[in-house]
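Quick heads-up: it's one chain on its own, the form predicted on its own, in structure tokens.
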Amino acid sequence: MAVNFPYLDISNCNASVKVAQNGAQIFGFDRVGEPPVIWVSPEAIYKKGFPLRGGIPICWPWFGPHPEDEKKPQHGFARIMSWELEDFSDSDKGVTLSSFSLSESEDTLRLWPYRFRLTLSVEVSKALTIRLNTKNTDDRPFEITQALHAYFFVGDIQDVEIEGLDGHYYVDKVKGGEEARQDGSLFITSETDRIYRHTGSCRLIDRRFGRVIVIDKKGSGSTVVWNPWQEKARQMADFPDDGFRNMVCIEAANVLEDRVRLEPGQEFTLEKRIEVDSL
């Protein structure tokens, strides 16, 4: 499908990454000679002002539905606004740096009445490191929830194991917000939508592709894991009926009681680093 908006195509000797101006959304991370790391729906809508299904959407300044007005955009407005390319530098050592910014406008102020500056920094090497910096440029404090909502490409969801969550408590949104404790590794066998109280790293073990995706993070008190499974996949127009078999979301987030409060002039950075190793 044609891409109907501008994007930055970053390539070096280690990997290639695509970043859309729409939402500063990463919609490709391919290491040289390997399967894609990031999943994008083959039925995604590539159109300015629409959320792109897959990649790494930026959920900000709220995660999920707006807490007071469900008519406002799901997961906030950052992922559907046009960002500006701030900086780009290419290194001979296989490291490429770029940054994008978003500030308040008439459109954002109608949805959220605060002045702010968002900066997304993208570092491409053999790994992918992304940093979302929020600065409060208003004269009042504000609170945000947020996520770097990464969709990972897997060979088959039935051959996937997620390590790193053992012993952590989570809110199970599929079961109406019921709380439980993770016992051992996580295996996806049905619709999964969980918010873990978790600050550490995860290992996504993919036996079909013979690799481990290591997801590290900083500035995040929650890890969200999501797979819609078959029934919900069929309900989404931009999601193939069998697409759930080849993806799983592992998100670095600040949600629920983990929300971030910023006083005027304060800044906060959410960081996510994605590495790939062989099994």
Ligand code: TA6
Second form
Amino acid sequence: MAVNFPYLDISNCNASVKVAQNGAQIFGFDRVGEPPVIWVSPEAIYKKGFPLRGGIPICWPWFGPHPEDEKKPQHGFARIMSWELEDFSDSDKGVTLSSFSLSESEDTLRLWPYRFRLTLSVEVSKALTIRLNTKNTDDRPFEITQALHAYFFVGDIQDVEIEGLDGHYYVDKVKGGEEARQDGSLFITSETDRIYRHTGSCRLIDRRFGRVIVIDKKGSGSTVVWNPWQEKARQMADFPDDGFRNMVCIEAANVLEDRVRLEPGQEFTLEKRIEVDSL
Ligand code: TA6
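Coords for the form predicted together with the named molecule, given the form predicted on its own:
Every component of the complex follows; first up is the chain already shown.
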């Protein structure tokens, strides 16, 4: 890891989690004696002001390219700004709470002309629960799209099944935004980049690791599933050529027509809970 890349290392009897000051990005969730839950690229760039490949980047206040200006950073600016540590508390029952915040600055106002307060709460027990709260501190309403863009570590992508999306409609970005309906479980066998209209949970069944990762969420009407597969992986400088075999992103999001509009003073929380069970 690079020097000058501050992060908080949270550890209790249940698990350990790393949160970078850059982007309040979680880049490790490990449970004692088990393979990592979260994938982090071995070629990730640990540098302030740059997105870190893997972990749980926070995409905010827009998801994907900026709708009007593609020169603005992809997935917004929250993941490349420096956040403040607000609170930290530890219980003897193996639960650790911490929170981080980001508010407007000259840099953010240049990219997005609103005042805001963004808070990420991180709860580490046997499970990892993260809550991203947006408060509109401006005197005008604003709209956001967002995602908790979690990269999960899997034993072998060809042996993975994702349950919970059956019957849900999705926008297929690999097929130019074509709409389709999920039939049964999702198996990843090629490049996948989909936005599901979906509010429920997902179960990531990993037979190699003999475990299931249960992903619950609140405040989210969209679930994004992404795996770049071989060709796209080769095109990314911070992604190993064969890295696609060991990861899949399942993201709690608010995108497309599921945007969040906040009046002055209003707030909204997007929550994601990650739990691991054996098969
Ligand atoms: O969440 C899926 C996605 O929007 C994909 O389209 C893909 O480009 C990915 O995010 C990664 O984006 P990044 O800007 O981190 O390279």
